[in-house]
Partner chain sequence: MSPAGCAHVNAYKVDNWRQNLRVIYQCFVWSGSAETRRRKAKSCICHMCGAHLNRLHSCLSCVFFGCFTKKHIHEHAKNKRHNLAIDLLYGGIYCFVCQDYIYDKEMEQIAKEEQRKAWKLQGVGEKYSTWEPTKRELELLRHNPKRRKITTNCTIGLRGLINLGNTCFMNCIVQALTHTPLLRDFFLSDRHKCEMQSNSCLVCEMSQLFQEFYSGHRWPHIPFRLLHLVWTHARHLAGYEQQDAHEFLIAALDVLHRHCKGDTTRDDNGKKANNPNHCSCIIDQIFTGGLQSDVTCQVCHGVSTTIDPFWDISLDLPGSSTPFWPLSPGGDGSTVNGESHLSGATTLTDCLRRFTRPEHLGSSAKIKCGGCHSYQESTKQLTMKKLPIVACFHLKRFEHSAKLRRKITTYVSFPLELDMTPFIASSKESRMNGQYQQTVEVLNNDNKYSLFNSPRSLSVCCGGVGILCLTLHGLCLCVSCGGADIICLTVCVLWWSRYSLFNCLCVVVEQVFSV
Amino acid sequence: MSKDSKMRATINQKLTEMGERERLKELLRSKLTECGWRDQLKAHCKDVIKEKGLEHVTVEDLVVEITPKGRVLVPDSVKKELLQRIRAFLAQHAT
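Let me see this chain alone, in the form predicted together with its partner chain.
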(Lines of atoms letter the chains of each structure in order from A and count residues from 1; the text may use other names and numbers.)
(Lines give C-alpha, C1' and ligand atoms only; values in the text may rest on other atoms or scores of the structure.)
Protein backbone atom coordinates (compact mmCIF):
# COMPACT_ATOMS: atom_id res chain seq x y z
CA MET A 1 0.00 0.00 0.00
CA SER A 2 1.26 3.43 -0.87
CA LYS A 3 2.04 6.00 1.78
CA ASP A 4 -1.00 8.00 0.76
CA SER A 5 -3.43 5.14 1.21
CA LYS A 6 -1.72 4.16 4.48
CA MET A 7 -2.41 7.64 5.79
CA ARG A 8 -5.99 7.43 4.62
CA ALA A 9 -6.45 4.14 6.38
CA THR A 10 -5.05 5.55 9.62
CA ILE A 11 -7.23 8.62 9.48
CA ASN A 12 -10.26 6.48 8.74
CA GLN A 13 -9.48 4.25 11.67
CA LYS A 14 -9.21 7.19 14.02
CA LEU A 15 -12.42 8.75 12.75
CA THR A 16 -14.34 5.49 13.08
CA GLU A 17 -13.04 4.70 16.53
CA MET A 18 -14.06 8.03 17.98
CA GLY A 19 -17.45 7.98 16.33
CA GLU A 20 -16.54 11.10 14.39
CA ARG A 21 -17.12 9.35 11.09
CA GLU A 22 -20.79 8.90 11.90
CA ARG A 23 -21.11 12.52 12.97
CA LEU A 24 -19.44 13.72 9.79
CA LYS A 25 -21.74 11.53 7.74
CA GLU A 26 -24.73 13.10 9.42
CA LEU A 27 -23.40 16.59 8.82
CA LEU A 28 -22.75 15.79 5.20
CA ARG A 29 -26.18 14.29 4.81
CA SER A 30 -27.92 17.37 6.13
CA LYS A 31 -25.75 19.77 4.14
CA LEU A 32 -26.37 17.91 0.91
CA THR A 33 -30.10 17.80 1.54
CA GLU A 34 -30.17 21.51 2.34
CA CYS A 35 -28.47 22.54 -0.85
CA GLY A 36 -30.71 20.39 -3.02
CA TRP A 37 -28.11 17.85 -4.06
CA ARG A 38 -30.18 14.94 -2.82
CA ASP A 39 -33.23 15.97 -4.79
CA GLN A 40 -31.21 16.52 -7.94
CA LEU A 41 -29.75 13.05 -7.78
CA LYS A 42 -33.09 11.52 -6.88
CA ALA A 43 -34.52 13.03 -10.04
CA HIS A 44 -31.58 11.65 -12.01
CA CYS A 45 -32.20 8.19 -10.53
CA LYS A 46 -35.79 8.34 -11.68
CA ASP A 47 -34.63 9.19 -15.18
CA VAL A 48 -32.24 6.25 -15.25
CA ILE A 49 -34.95 3.89 -14.04
CA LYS A 50 -37.34 5.15 -16.68
CA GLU A 51 -34.67 4.63 -19.31
CA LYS A 52 -33.70 1.12 -18.31
CA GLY A 53 -37.16 -0.02 -17.33
CA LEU A 54 -38.29 -0.78 -13.79
CA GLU A 55 -38.12 -4.55 -14.16
CA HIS A 56 -34.59 -4.69 -15.56
CA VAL A 57 -32.66 -2.01 -13.76
CA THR A 58 -30.14 -3.14 -11.14
CA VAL A 59 -28.50 -1.28 -8.30
CA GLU A 60 -25.25 -1.53 -10.24
CA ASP A 61 -26.77 0.40 -13.16
CA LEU A 62 -27.77 3.19 -10.84
CA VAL A 63 -24.41 3.28 -9.11
CA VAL A 64 -22.57 3.52 -12.41
CA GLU A 65 -24.84 6.30 -13.65
CA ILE A 66 -25.13 8.31 -10.48
CA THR A 67 -21.64 8.25 -8.99
CA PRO A 68 -19.83 10.54 -11.44
CA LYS A 69 -22.66 13.06 -11.51
CA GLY A 70 -22.98 12.97 -7.76
CA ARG A 71 -19.29 13.67 -7.28
CA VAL A 72 -19.36 16.65 -9.58
CA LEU A 73 -22.46 18.22 -8.11
CA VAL A 74 -21.22 18.50 -4.54
CA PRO A 75 -20.89 22.25 -3.83
CA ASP A 76 -17.44 23.55 -2.94
CA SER A 77 -18.71 25.09 0.27
CA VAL A 78 -19.75 21.68 1.54
CA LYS A 79 -16.40 20.16 0.63
CA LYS A 80 -14.62 23.00 2.41
CA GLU A 81 -16.67 22.65 5.52
CA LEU A 82 -16.16 18.92 5.80
CA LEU A 83 -12.45 19.32 5.21
CA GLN A 84 -12.29 21.92 7.93
CA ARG A 85 -14.05 19.62 10.33
CA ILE A 86 -11.68 16.75 9.59
CA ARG A 87 -8.64 18.97 9.99
CA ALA A 88 -9.95 20.30 13.29
CA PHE A 89 -10.55 16.77 14.51
CA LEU A 90 -7.08 15.60 13.55
CA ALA A 91 -5.48 18.62 15.13
CA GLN A 92 -7.32 17.86 18.33
CA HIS A 93 -6.41 14.19 18.40
CA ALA A 94 -2.87 14.31 17.01
CA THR A 95 -0.61 11.56 18.33
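Following the display of the form predicted together with its partner chain, present the structure of the form predicted alone.
FYI, this one's just the chain on its own, none of its partners or other molecules.
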Protein backbone atom coordinates (compact mmCIF):
# COMPACT_ATOMS: atom_id res chain seq x y z
CA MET A 1 0.00 0.00 0.00
CA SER A 2 1.47 3.36 -1.00
CA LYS A 3 1.97 6.22 1.44
CA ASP A 4 -0.88 8.10 -0.29
CA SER A 5 -3.24 5.14 0.08
CA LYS A 6 -2.39 4.75 3.76
CA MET A 7 -3.01 8.45 4.38
CA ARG A 8 -6.37 8.34 2.60
CA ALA A 9 -7.41 5.27 4.56
CA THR A 10 -6.44 6.94 7.84
CA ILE A 11 -8.31 10.15 6.97
CA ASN A 12 -11.36 8.19 5.88
CA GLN A 13 -11.29 6.14 9.09
CA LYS A 14 -11.05 9.26 11.24
CA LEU A 15 -13.88 10.98 9.34
CA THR A 16 -16.06 7.88 9.72
CA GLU A 17 -15.29 7.30 13.40
CA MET A 18 -16.13 10.89 14.35
CA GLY A 19 -19.33 11.00 12.26
CA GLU A 20 -17.96 13.75 10.03
CA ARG A 21 -18.17 11.61 6.90
CA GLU A 22 -21.97 11.37 7.22
CA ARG A 23 -22.25 15.13 7.87
CA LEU A 24 -20.15 15.83 4.77
CA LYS A 25 -22.27 13.47 2.68
CA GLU A 26 -25.44 15.21 3.84
CA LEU A 27 -23.93 18.63 3.06
CA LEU A 28 -22.95 17.39 -0.40
CA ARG A 29 -26.45 16.05 -1.05
CA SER A 30 -28.09 19.35 -0.11
CA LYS A 31 -25.58 21.46 -2.09
CA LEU A 32 -26.00 19.30 -5.20
CA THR A 33 -29.78 19.54 -4.96
CA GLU A 34 -29.58 23.32 -4.41
CA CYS A 35 -27.47 23.93 -7.50
CA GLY A 36 -29.61 21.74 -9.78
CA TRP A 37 -27.00 19.02 -10.22
CA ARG A 38 -29.47 16.22 -9.51
CA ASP A 39 -31.94 17.60 -12.05
CA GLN A 40 -29.20 17.89 -14.68
CA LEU A 41 -28.08 14.32 -14.09
CA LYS A 42 -31.66 13.06 -14.13
CA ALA A 43 -32.20 14.75 -17.50
CA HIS A 44 -28.98 13.20 -18.81
CA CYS A 45 -30.19 9.75 -17.68
CA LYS A 46 -33.45 10.25 -19.53
CA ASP A 47 -31.54 11.29 -22.67
CA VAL A 48 -29.33 8.19 -22.51
CA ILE A 49 -32.37 5.94 -22.06
CA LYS A 50 -34.17 7.61 -24.98
CA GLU A 51 -31.09 7.31 -27.18
CA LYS A 52 -30.38 3.64 -26.43
CA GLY A 53 -33.90 2.44 -25.70
CA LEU A 54 -35.19 1.27 -22.34
CA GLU A 55 -34.81 -2.40 -23.26
CA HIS A 56 -31.14 -1.93 -24.12
CA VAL A 57 -29.94 -0.07 -21.02
CA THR A 58 -28.93 -1.69 -17.76
CA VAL A 59 -28.29 0.14 -14.51
CA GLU A 60 -24.58 -0.63 -14.94
CA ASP A 61 -24.61 0.90 -18.45
CA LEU A 62 -26.30 3.99 -17.10
CA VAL A 63 -23.78 4.37 -14.27
CA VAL A 64 -20.85 4.03 -16.70
CA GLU A 65 -22.45 6.56 -19.04
CA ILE A 66 -23.39 9.26 -16.52
CA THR A 67 -20.52 9.06 -13.98
CA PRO A 68 -18.03 11.18 -15.97
CA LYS A 69 -20.64 13.84 -16.69
CA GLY A 70 -21.80 13.78 -13.07
CA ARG A 71 -18.28 14.52 -11.85
CA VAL A 72 -17.82 17.36 -14.33
CA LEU A 73 -21.14 18.94 -13.36
CA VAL A 74 -20.25 19.28 -9.65
CA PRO A 75 -19.66 23.03 -9.20
CA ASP A 76 -16.16 24.07 -8.15
CA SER A 77 -17.66 26.00 -5.25
CA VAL A 78 -19.12 22.78 -3.82
CA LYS A 79 -15.82 20.93 -4.25
CA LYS A 80 -13.93 23.78 -2.56
CA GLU A 81 -16.36 23.94 0.36
CA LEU A 82 -16.06 20.20 1.00
CA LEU A 83 -12.29 20.37 0.80
CA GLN A 84 -12.21 23.29 3.25
CA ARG A 85 -14.44 21.37 5.67
CA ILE A 86 -12.21 18.30 5.46
CA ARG A 87 -9.07 20.39 6.02
CA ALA A 88 -10.65 22.17 8.99
CA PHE A 89 -11.70 18.84 10.49
CA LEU A 90 -8.22 17.40 10.05
CA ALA A 91 -6.57 20.49 11.52
CA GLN A 92 -8.88 20.30 14.53
CA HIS A 93 -8.32 16.58 15.06
CA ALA A 94 -4.65 16.25 14.12
CA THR A 95 -2.76 13.77 16.26
